[in-house]
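Just the one chain here, laid out as structure tokens, in the form predicted on its own.
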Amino acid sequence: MNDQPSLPVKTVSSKAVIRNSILSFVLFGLFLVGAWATFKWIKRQPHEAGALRPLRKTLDFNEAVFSNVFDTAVLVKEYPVSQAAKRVRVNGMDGLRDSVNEETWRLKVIRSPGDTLQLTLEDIKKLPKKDIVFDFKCIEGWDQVTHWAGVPLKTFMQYYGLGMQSKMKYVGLQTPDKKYYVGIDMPSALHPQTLLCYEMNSKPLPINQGFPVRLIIPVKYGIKHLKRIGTMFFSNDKPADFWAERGYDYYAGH
């Protein structure tokens, strides 16, 4: 026997059902009209830095938020070497189509106009080596645990007397043929896991992975990991960035 009092049953008239249904359709229609009008308005806006202005403003806002909370003491998760992929995915050959000779290749570090260091691979390899195994993330949506090694960019800059340059806002990187280029905010460049990388899976970098030296920057998506670095320079203004010019996020952090 159930001693619980029965709940009252609310009866809804057919007129109320019709009225509510009509209201729902009207509101949904207004939403669709508003969404379409907003889409058409966005499409009419001028481009700014490779993207429609409202989209670029949104990306700039996101960059301001995430750069303000970025902490160089927070490390990207690392994995044991046993979990690293043996066949590392290759994504893009921009800047890699010309041949490269290890003997004649130089990393040109522009300290200031008219003052350029020209460093060999051995000049980089003589510095303390760091290995990192992390989850490499692509802005296209895929990821892969990969194993890399090289010298931390922060260590490199300290060794070669780039303290004044490290106080600037950005590092610019270009391939030798200048067909691929990125701009990196200085806090991310000086993150302890950012490497001037010359090894993959304990072997010299393959040509399609940026031989002889590439950037590995685990706090960024793959579009910032420039392969085959030819030139490095420093600036307080945002350097040109290949994918940002094509509408992508300049900051590209994750």
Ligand SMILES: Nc1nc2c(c(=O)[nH]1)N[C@H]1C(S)=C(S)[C@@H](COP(=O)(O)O)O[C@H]1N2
Contents of the next structure:
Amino acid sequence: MNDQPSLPVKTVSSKAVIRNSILSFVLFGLFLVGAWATFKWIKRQPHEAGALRPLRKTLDFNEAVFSNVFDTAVLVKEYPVSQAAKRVRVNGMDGLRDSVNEETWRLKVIRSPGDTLQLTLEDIKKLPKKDIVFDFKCIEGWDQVTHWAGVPLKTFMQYYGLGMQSKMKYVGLQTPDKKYYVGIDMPSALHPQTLLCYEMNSKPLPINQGFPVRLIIPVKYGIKHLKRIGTMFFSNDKPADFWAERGYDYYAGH
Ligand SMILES: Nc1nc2c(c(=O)[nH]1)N[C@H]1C(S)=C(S)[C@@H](COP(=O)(O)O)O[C@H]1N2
Ligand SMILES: [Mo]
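Can you now output the form predicted in complex with this ligand? The one shown was the form predicted on its own.
Below is the entire complex, every chain and molecule, led by the chain shown above.
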């Protein structure tokens, strides 16, 4: 036993194990302190557009990346009509609480300050109609394959000579009472699957689903599909957006 040479490797390795353990422990401690400090720092930052500033900065960064890679030629997957839900979920009633009447309702399109088009439901129905069945996704985590129809917003803008407006960066939409409002980046607004929608399951929209006209914008989450459009306008600044003001992603693409 005595003349057996001690195994140097073993001796060194057990020392190394202790050293490494201490080092790992210290590093882990530093990591925890760092994470805690970062968390505290984020919490101390002022709010910006509904979110703590560093988080808002991250959302803005994501938006810059994703809107640059966004390709209007890429279509959202469509499904056969037979797969569309018959009982369509209703979510979000902001801006829908007043009564609405087809005779008096108008889609107000602000072409420029003091120059507003006032369109009836009939005016919109005269334009080429497109159906879409797609997987409607809400940011709250549910999704449902649903069937909608209306005029593509791009066709509508071409028909009403809104070429200059389509060069601007955003479309803003508001309910007639202005209690729900969204901003849409122009490439998504002009995407071929974006509709000024007036039918669900081949019937006029139910009141709680946006009668007479809502937005259907398959490239975005549900928050952007504004029900009961009252006013449309165009802007190079980000239009006010109900859920972005409450901390959600402004771009809200998926
Ligand atoms: N006017 C209005 N539009 C709205 C909302 C709302 O509260 N008010 N909620 C949005 C949200 S969060 C979702 S998921 C969809 C739901 O559409 P649905 O009720 O037809 O399923 O509508 C969107 N459009
Ligand atoms: Mo939603």
